[in-house]
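One chain is shown next in structure tokens, namely the form predicted alone.
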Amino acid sequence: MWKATGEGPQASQNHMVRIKPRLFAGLDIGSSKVSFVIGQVNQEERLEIIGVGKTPCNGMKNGVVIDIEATTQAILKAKEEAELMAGYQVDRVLLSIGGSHIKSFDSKGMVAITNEEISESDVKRVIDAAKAVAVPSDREVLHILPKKFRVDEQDDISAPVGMSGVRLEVSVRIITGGHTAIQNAVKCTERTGLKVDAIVLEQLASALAILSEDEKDLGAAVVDMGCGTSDLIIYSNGSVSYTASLSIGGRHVSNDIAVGLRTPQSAAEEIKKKYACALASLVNEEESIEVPSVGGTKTRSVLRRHLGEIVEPRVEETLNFIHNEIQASGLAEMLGAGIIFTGGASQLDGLVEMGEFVFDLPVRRGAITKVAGLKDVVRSPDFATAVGLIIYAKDNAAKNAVVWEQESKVNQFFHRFKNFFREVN
């Protein structure tokens, strides 16, 4: 990136200086695709998307790697596509993780305040006390998310530093994942030459990309609807209060279409994306679509309304599962901002309308508005998690050291070229 030190666009080239950008990369490995996003912090300290890559992937199922080689190749292809667009190479990344192996639970901690006034070290000590719980050896802790603090008799405190008191308590949400599932995802990533700087819960990253602070305070549920799973995260009073993962997603709708219309799986997926609607009543009764037959025979004409009648029961079942999970959390009455859908499977026509009927709450699709640059490219819900990862990286750069600087591909080429001749001579 070049920055002019003179004033205005007519600044002389003599006043041009080379500035290395602060780069961030986010990798989202899903059950049907891999998304890779590269961002940089611009001169206004705003996150700017400069590279995007997306490629199909069949190496994951329900958040678990089932084919190391296929997953590795998909990551490599998405990475190279994003690097080509950005004009920079990256060697570090934040990785999302999700699926049915993710579990979370509440924990509490309490410490005595050392100097009558709460300091950052007191907050760290009380969080350490809260996370001092037995975790099975086959699980890894991903996040310790503070929900609320208590100072003596004062409750529901969000920022206790500087307050006076004798006793400090905290309630946290501890999120864990299966050790094997996490390590295999990391292994696939590292085989492409990338170092994993941090592992972030998938729906947490998605929520960072689409939720405002007001919505978090008011209470909101984000549902990341993927190919194989639907991942839920609930915010109340500004903090994460609940997470869950349901083993049902867009693939189940595609399977129903393939069976109901007697068409190949690949064709069913395309038909779902182009023509499917969650509510059959919203479809024109006279509209028809062409459906490929199994075995390569000629296509057939089918009423689009019939497709809607196949899709509607499955989508209703999915939303009812999500509704039951929200009810089980005990937080359904605290969702003032309603339900926000994201993820590839959330793009289905009629989903929002059916959601309003099932949940009896405000329902919308999440929109990514917190970034500049290629924002039109990443507007699709497919990229919510990957964009959320680089937002997480920027927000946590100082304390987690997840920022790095890279030179452009051109400069890297010349450095390698120069070093080669040094070695020859």
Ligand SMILES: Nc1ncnc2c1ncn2[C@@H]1O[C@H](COP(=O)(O)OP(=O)(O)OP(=O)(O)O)[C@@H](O)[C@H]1O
Contents of the next structure:
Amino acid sequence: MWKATGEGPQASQNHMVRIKPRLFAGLDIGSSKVSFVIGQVNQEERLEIIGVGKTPCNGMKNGVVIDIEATTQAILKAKEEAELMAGYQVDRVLLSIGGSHIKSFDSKGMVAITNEEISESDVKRVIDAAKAVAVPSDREVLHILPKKFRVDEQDDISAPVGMSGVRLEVSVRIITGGHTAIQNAVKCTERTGLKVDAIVLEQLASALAILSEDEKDLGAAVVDMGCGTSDLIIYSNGSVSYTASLSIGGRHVSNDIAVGLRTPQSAAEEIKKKYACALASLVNEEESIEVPSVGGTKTRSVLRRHLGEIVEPRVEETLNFIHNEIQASGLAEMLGAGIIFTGGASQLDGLVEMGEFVFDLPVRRGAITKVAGLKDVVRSPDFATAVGLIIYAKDNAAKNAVVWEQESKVNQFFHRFKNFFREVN
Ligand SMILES: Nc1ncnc2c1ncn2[C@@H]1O[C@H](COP(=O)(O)OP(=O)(O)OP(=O)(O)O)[C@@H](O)[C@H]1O
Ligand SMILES: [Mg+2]
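Having seen the form predicted alone, could you give me the form predicted together with the ligand?
Every chain and every other molecule in the complex is listed next, the one we just looked at coming first.
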């Protein structure tokens, strides 16, 4: 998994005995950038971010690689940046995947309990029964997420192991992705010398980074607003109940600004980040900004309110699409914790205010609070997915009860880690 390139944080604390660190790496290939995060589990069992890398990249569109070489180079650069910061080299990674090729649906399974008391193997059997559905050959199953169990007539059970009964049922959410899209993302990653240990749904990883268990129980919708897509995941009663991906994101707002203000794309992008507000009425009527002209060095003075008027309809349209998707899920009444935004485009000024207006629910921006270490660097919401990936890795490693500290166990861990994902998926 790792090789110390310098002393490394753990090594410097342990001059005599070099303890193998428990490292995890997450790779998020977005439509605008590649981010790479390396985390380490510290002595208090907390995840500490020890290395991050981010490289602009346009090699991915709508969750599908459109330029293998550019994507590979960007991964390599982000990885090296993160490794340099961490002082370790990594050779395995968790990879996120998203976009409109992702589909999810419900399935059910039922098994008879032979020994009266439900065991771990009964739970595994019932999940196996639920995943026995025909998946087209051009799709791959990414996750099988148990929602709730039922033991005989008793419903809404979250942990059935140890209970008495004769019949165990489960309902699960199955998430699948397009085979070609997944394979091409894996190919780019492997071309950099990395092995992909698991592939995780992008918005599932983002939600892990920002949602608390209480919020999942109360019901919450997480919207990861990226450059090219807005990805939705809905939790109700503690588990994933719905996912969707809309092909609209921050890039569309920048395009509108470029056309509306007749300014180059790069200037539109900067103007959006610095001055745009989703609700034009929140902007001071008098305030003006300088806007570069296309092809010239001259700038023009434009009212900031006018910029708001360009941005507002696009953001309103995006939020209405998300609102329609939430209504279509049938879960709108279950969102006690409201809507939580993350992803780079969620930083747009006025988004929360417009969100409250469109959704008529509590709306907020998510904060990445579950990790220590380089918190300030990864606080930005465009790191939510990559940070969520290493949280996912740690959670699933814990389930396998792996002893990490001994060198000989390191390879064994990954063997088990891989088997775990093979079993779950
Ligand atoms: N301060 C800001 N205000 C508004 N928008 C912003 C701000 N900072 C970044 N963005 C926008 O966020 C978007 C990038 O977000 P992010 O990094 O989450 O996307 P991505 O992961 O590359 O794309 P995707 O998830 O769609 O594949 C860009 O459109 C960028 O313009
Ligand atoms: Mg993204």
